[in-house]
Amino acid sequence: MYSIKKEALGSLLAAIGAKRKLYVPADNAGLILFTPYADGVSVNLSRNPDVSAKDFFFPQVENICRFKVCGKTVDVIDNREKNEDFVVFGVRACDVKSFEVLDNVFLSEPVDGYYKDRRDHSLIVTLACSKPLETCFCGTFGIDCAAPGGDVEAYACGDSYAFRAITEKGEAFLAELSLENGGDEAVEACKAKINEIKAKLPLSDLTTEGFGGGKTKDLFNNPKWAELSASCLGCGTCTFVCPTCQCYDIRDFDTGNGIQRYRCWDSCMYRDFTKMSAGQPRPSQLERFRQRFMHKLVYYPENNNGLFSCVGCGRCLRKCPQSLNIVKVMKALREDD
């Protein structure tokens, strides 16, 4: 373990920032969002960034390749962007966790290669969460925010920051730093003050019981989705705040010079995805909407061996103009239990 003074933290910032390339949540027009750290970024760790980390591994918008025709020859080119190594410091306990969603998705043969070389050009420093929000609910997926993992984790404790390392290259990581041996016992202070916190959280009773592998016959037809689903904009939303949506579409552009290929961010609640020759499979706004959520509470969960994906990371709670979001579903569809 190991700490330093609240006040040096814009140091240890910079002397990371000088090895690798560094991100931290910054304030950001009325936002907190994970932001390239440089001198004047103003750095903002009270709460969760209002967008996750999931960006770093599978951005909104990527390059896939290029096509350049020369008479009967078709040239692909690769003309992804190289990566290098990366810090992402402050992540929380819940976009870790979602971490493990994503790599059962893209790490799973076959390997997505560009997700998987962003990954292992990744470092993750977490934040415990010393002030949890009313809408979050990780600990309804059996989260500790508490204990947030990734490579290094970090904690807030008076007027200290400690460091502990989790994995090796959390260490190696860490024996770069001039860092003070220490803060053992004002850690587990921390944490016991955060879960006092999180048991006095407005959606600490929430449970998954009810829910999981096997439960899409008790679940499909409820007439509650129809209720459920009737003030739903299919705005998307919340799939594009969520940090386990995995949803993507692969177009081409033609740029006047070749073929560029891309892929982007795509969500489930719009009326044109899964779209096919034959027709849309899933016509209507309650449809959408039930997909939605039992692949995160019933389909996801059955596939992977019980992990869910969702994380009560609460950005769809907080961000959903209509105020739907999965703590309301859950809750309607229990009261039939």
Given for the second form:
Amino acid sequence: MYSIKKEALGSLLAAIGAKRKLYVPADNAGLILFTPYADGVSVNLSRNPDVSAKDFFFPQVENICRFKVCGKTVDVIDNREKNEDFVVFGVRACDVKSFEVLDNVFLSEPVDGYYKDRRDHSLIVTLACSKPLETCFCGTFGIDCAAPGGDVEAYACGDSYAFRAITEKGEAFLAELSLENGGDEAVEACKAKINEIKAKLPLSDLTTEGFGGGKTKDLFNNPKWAELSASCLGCGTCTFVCPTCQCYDIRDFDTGNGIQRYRCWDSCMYRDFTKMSAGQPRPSQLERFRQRFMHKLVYYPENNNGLFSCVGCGRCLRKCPQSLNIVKVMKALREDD
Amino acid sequence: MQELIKKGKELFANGTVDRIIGWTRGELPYDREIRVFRCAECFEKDFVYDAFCGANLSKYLIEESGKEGKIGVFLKPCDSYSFAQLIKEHRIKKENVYAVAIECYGKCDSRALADSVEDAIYWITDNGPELKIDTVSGAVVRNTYDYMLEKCAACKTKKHAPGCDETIGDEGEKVDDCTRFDIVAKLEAMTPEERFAFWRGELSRCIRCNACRNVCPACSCEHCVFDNPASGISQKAAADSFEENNFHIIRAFHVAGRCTDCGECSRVCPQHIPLHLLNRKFIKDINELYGEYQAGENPDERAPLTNYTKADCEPSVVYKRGGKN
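Starting from the form predicted on its own, produce the coordinates for the form predicted in complex with its partner chain.
Entire complex below, previous chain first.
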């Protein structure tokens, strides 16, 4: 365990940033967004950033390749961005768990090389949540926000930050920074305090009972879906702020000078999602809404040894324009029991 | 709120409506969901009208008024303009709606309020000018007026558009010292390069969730051109860094002259993009070029952008003369 005074965080980040590309949670228009570290960036570690850390591995949009017609041949040009080593600072336990959910999708055969390359180049410095919010329910999915994991774990304890390496990569990273030893006791006190708050959170009693693999028949035809989805706008906010939503589309864009093939986020909430020649497999918003929650709470765990594809980060609770969310869905469906 | 509940129960009891669309408590202390109440008892039990009912109900009436029976709705002043405009565009069947005009003194930006509190929130008590917030580590108090939605802080009118069936409380007046064009004027005073940089910065945060479009009462196309792969401009995300910006600009053009400035686009944006400024620029231009115009205000008047009179000016000429018609 290593420790630094809180006022030394700036110089620590500068030292990390001098060697590698570094992203930190920073203020931006009233939001907290992961931002490239630079002099003058307003670092804000007060709460989990508004946009999840999945963007580092599964970006909103990325180039796959470019096609160019030259006479009777077509050139295929690999114009993906080249990745360099990077560090993400201040990732919370929920987002770390989301990487496991995404890995199951992108790193199982056939491996997604674009995703894997970014995972391989990353180093994750996590931060324990000293002040979990009313929207937080990571505990529901067995996640401990006081033990966030990653390559290096950080704790904000009183007037100092403590760091602990979790992986070998993290050990080597901390060794480079020549930090002073200490902080063990402070971390234990910090953890005890977090656990005290966790028990008092409004959503602390939410469980996954009634959900998981094998529950399709119990839940699919529940009449509650109609009322739950009635005011859904069909926008993609919940899916795009969600750290585990992993659906994408691949599209071609005519640049006027060839074709750019790119991958971008897609949302099961959209009416043209997975549209095929036979039409839209889920023609109503009720069906699209149900798909999203059934995927998180039933289908994904069924195919991934019981792992839920919700991590309780609470971003959908914060961001849904009409105040719909997974917690409300879980509570409403369970009322029938 | 009690008056509204009384009115709702009365509308159910005398058979005026068979359902009412309104707000109800959500999962979190500051969440207000939209619900269609189908009986007087459930309405009385769950209907809420308070500082957090910022959502505009008008757009839901496009679908709801197409159904059998008659639906009741409570309309805040700004929502009533969306409602009137949608009737004018033949998108809402007025005969299937019973609209009650209600007062509004501004609604709270619940996200900004919650973010101003460090700890997990249990409950919020709305004491009018003050909000008492109970958290896991004790209570804090916030001034309601410090956490207004932008659309409310820059409120243009407390007077309803014509078309409501009755009014509860006193009808308000237009706001004389409305500040809604202040930032537009600042943007106009910038150089084109500064303005371009401003918008590129703001729009760079867009995640293309379409919440702005889907909530917008003026965006009432059944099938948006941006969702139609055959249109050639259907892009789910930016193919290049200007695509996203294009989406917002095209959308602003498409709702120009029909946008009532209800402010929902900026309320729902998860990325805090001030989209209302694009729409207000159009409104300000229309006011300056064709005379004061408020979409939804006059059911019989032709909209300036779909009308022609010999007195119409040439915008480029007007601006060359320094904004004088």
